[in-house]
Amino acid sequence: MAETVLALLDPAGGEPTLADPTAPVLRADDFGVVRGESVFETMRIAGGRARFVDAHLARLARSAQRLAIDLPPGWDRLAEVAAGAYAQPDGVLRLTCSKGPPGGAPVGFALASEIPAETIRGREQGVRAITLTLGVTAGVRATAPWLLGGVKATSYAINMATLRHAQAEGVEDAIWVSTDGEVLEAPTSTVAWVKDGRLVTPPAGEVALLPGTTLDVVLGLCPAPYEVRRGTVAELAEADEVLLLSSVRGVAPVTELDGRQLGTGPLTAQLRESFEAALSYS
């Protein structure tokens, strides 16, 4: 098992420092602990370097602004130090910024660790999924910013409960849908589907989904026509291919959706291969 690396951000903007990954980082009264007011980004380490860092840091800044966290400087260097100290060429890098304790400064840190086996298995073999309601209409989060649609916060209890429910139903993942019948996102992924050779994915801003950093890369690599538009559950049910996009798992085929067998389609397989290759030169 690869050794985990912990790097701490200097709130004054100095050089990040490596620390014992088992040592405490947050105070018990930190708002990230007591209220879930912290933000994070997870990215791939490939070839000993964190990949697509700029896109992740831009999203981290947007999430921090939504949670009124005064994001300190130095995140690019923090990612570089943590990834560089990680002994393996491939891994996971997670950046976290907590709001800090009452009257205190935000706390930033990076954790580099190995990619879980189930993540690699999902990428290579695909995942089985079910659709589950998120309990809101498609457009409500875009007009209700306090619902934090599109924010990558550590308040992930609903996301994890969704995955546990899916697993209890005998599958590995889930796709959230709205109460008015539109496709939204997955608990840890962006959703896309293929019909008649055309890739379709929902618009993040219009329905307040988390903007996908992996999706942006994949659309730039896509050899087929694509559309960024709202789509219905009925469309998803008739898709030729369904795929989930995330930074660490990459492009994962949905091989079964709501009991319907899909397998790994040709466009999904090509995009998966292209994305993995792009990690080598990003």
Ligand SMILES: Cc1ncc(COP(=O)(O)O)c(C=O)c1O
Contents of the next structure:
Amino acid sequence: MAETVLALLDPAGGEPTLADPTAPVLRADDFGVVRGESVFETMRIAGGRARFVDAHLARLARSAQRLAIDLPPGWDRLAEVAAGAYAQPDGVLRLTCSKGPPGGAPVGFALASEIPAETIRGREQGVRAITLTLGVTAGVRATAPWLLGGVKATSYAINMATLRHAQAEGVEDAIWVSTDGEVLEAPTSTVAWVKDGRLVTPPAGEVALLPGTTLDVVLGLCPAPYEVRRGTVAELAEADEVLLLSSVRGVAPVTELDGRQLGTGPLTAQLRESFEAALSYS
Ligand SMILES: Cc1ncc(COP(=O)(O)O)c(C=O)c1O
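Now show me the form predicted together with this ligand, since the one above was the form predicted on its own.
Full complex below, order starting with the chain above.
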């Protein structure tokens, strides 16, 4: 197992520094700690480099703006230094920017670590999932920006509680649905499905979902027609294939949804392979 790497962003714009990964980084009164006001990005390290960094940094900037975090510069270099110092060619790179203490500056850092075994298992063998309500209508988050739909903030306690609930129900993942019966997203991934050879995924902007960087890549690689449109739970229940997309796990087949066996469909398997290949030449 490779040592976790911690790299710290220099608020003065200098070169990032490596630090003991167990060293404390945040003050106890940092708004990221006391109010969950931090933003983050998680990306794949492949071949010793962080992948699709530009897309992740663009999203980090958008998330920071939504939380009124004055994002300092230097993230590109921070990602490069952390991924470069990590001893393995493959890993997870997590960038975090915390709002900082009252009157203080935001704090940025990067952690490079091992890809968890269950993440790789989910990619290779698929995940079982259940649909769970997010408790909102599909349209509300787009018209109520304070609900922070589409923002990657560290206020992910609801996302983690959703996953724990799914696990308690005996499956590995969950798909959030709206109270008016639309498919939204998963706690840590984008949802897509295949029906009659067409890939369908909900529109991130219109429904205020997190715009997935993996989805973007996958749509560019997709050999089949695709539709970015709102879809219902009933449609999902009749889909031929269901996929969960995220940077580190990649393309994960949903092999069972709400007790219905799906297995790994042919388009899912093809996209999984193309995405893994794209990681190496990005
Ligand atoms: C809520 C949510 N949706 C979608 C995604 C997928 O985003 P990406 O493909 O950029 O990893 C994530 C990733 O963490 C997420 O947390």
